[in-house]
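Presented below, as structure tokens, is a lone chain in the form predicted alone.
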Amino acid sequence: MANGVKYFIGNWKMFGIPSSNKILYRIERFFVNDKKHNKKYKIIIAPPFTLLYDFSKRFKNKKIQISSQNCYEKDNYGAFTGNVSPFMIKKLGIRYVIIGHSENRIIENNKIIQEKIKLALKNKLKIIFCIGENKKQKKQKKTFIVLKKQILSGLSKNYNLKNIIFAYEPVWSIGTGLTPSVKLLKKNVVFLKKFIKQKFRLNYNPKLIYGGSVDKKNAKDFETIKELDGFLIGGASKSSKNFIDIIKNFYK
């Protein structure tokens, strides 16, 4: 099992409305009733933007912590029909913020990307910073070459990397029903740790998550991967039960 705190991050996407807080306030109940393991792991949820306020306000003092998923590369106020800004999330009570998605990648180039983690950090925000290989990158062999640049593209050297956590996405395997092997996944998770603290000269450990297809089945299979951090979670994290049946398979 990997060392240290534990994340179950749910990426609810294009999905909720307000009365979706009912799988919120099950989630917690969950929580907070496992004594024997939830001392070991942080819940996060990111809902749409449309529900970020009453979201930050019901869980204010609860356990499950808030995220948005995604913000502008701009700050404070302007001229940006539809967008918000890292400033306007922080004041929403938020604590962090997704950046750099495959699906939002889409759109944005390395110089967006960059922009949103200095804005996001500006204004005291965590960050999961997603990061991952396409099909026909890893059919090349590129992956260690793709990563390597997201990383280095998107942060700065002076930046305070315990704000930061890494969310490994390969875009082959989100939504797909695909996922790496155990092996391979190991593989990957160990080269972008040792790379990580070597490139910006770290005396602790980065926390680095997986995200893609994850379900309770292959969340036990990574279990024994130490060197794993969580899961960042799309479909599931949109019901409680399948959410709360990967949390259970863990740590089974």
Ligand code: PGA
Given for the second form:
Amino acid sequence: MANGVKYFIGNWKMFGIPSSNKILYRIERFFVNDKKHNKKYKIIIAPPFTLLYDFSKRFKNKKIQISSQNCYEKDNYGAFTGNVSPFMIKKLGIRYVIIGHSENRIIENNKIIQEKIKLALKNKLKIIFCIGENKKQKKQKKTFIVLKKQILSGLSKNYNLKNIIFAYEPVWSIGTGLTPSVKLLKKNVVFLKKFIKQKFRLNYNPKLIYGGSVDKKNAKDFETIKELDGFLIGGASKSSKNFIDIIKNFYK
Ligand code: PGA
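For comparison with the form predicted alone, kindly provide the form predicted in complex with this ligand.
Let's see the whole complex now, leading with the same chain.
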């Protein structure tokens, strides 16, 4: 969506203890003071399960939204040790959930991801749906085939895609410091948006963000890709300074 709202989404992965809330307070303060730009973007942070309840209460009436990093593929309650259902997440006051992250796809296949998406939507959670090719698939020029399959196997034709933010995260770029060139990313982003729009017969542009080694420098380079709706930020979201610098640089 060319000039729509941008998303800066932080994925903390296995990071954070209760006192890490100070990182969010700093980011929140920056956002509130950034009067010149703050109508143009949204900030969402995904801490681990252990912090979801505390953070969702703390930031309930604030500008930062809280997301879960995953959910289980069964709903309500059940004998599934160590797992958390979409229903339980929703009841915390959480509005977003990341599904299909490549670090989880190692043990989750497309069928499981399809189930998670179905149940998350049923619970009225918005989804950050991660897709992306790995190094080998890229080398074999299978990127588009892989992306199409991930999208089509995850989603049903009747879903309201306004509740889904697609996160294009090439696996080879996550945590590696490697990123696609501006030209390649633009090509993939344009392809994905067009594909989704056609397949699901949308009369609007789906939201699509990029993730993988995002930092203040490459975020600025990618700013030239007008089709891109924002970023999913891992490593750099664990520091308020790095996260804020990405936003500052983006709008510089
Ligand atoms: P990274 O992680 O920014 O550390 O590469 C991104 C992600 O995994 O979502």
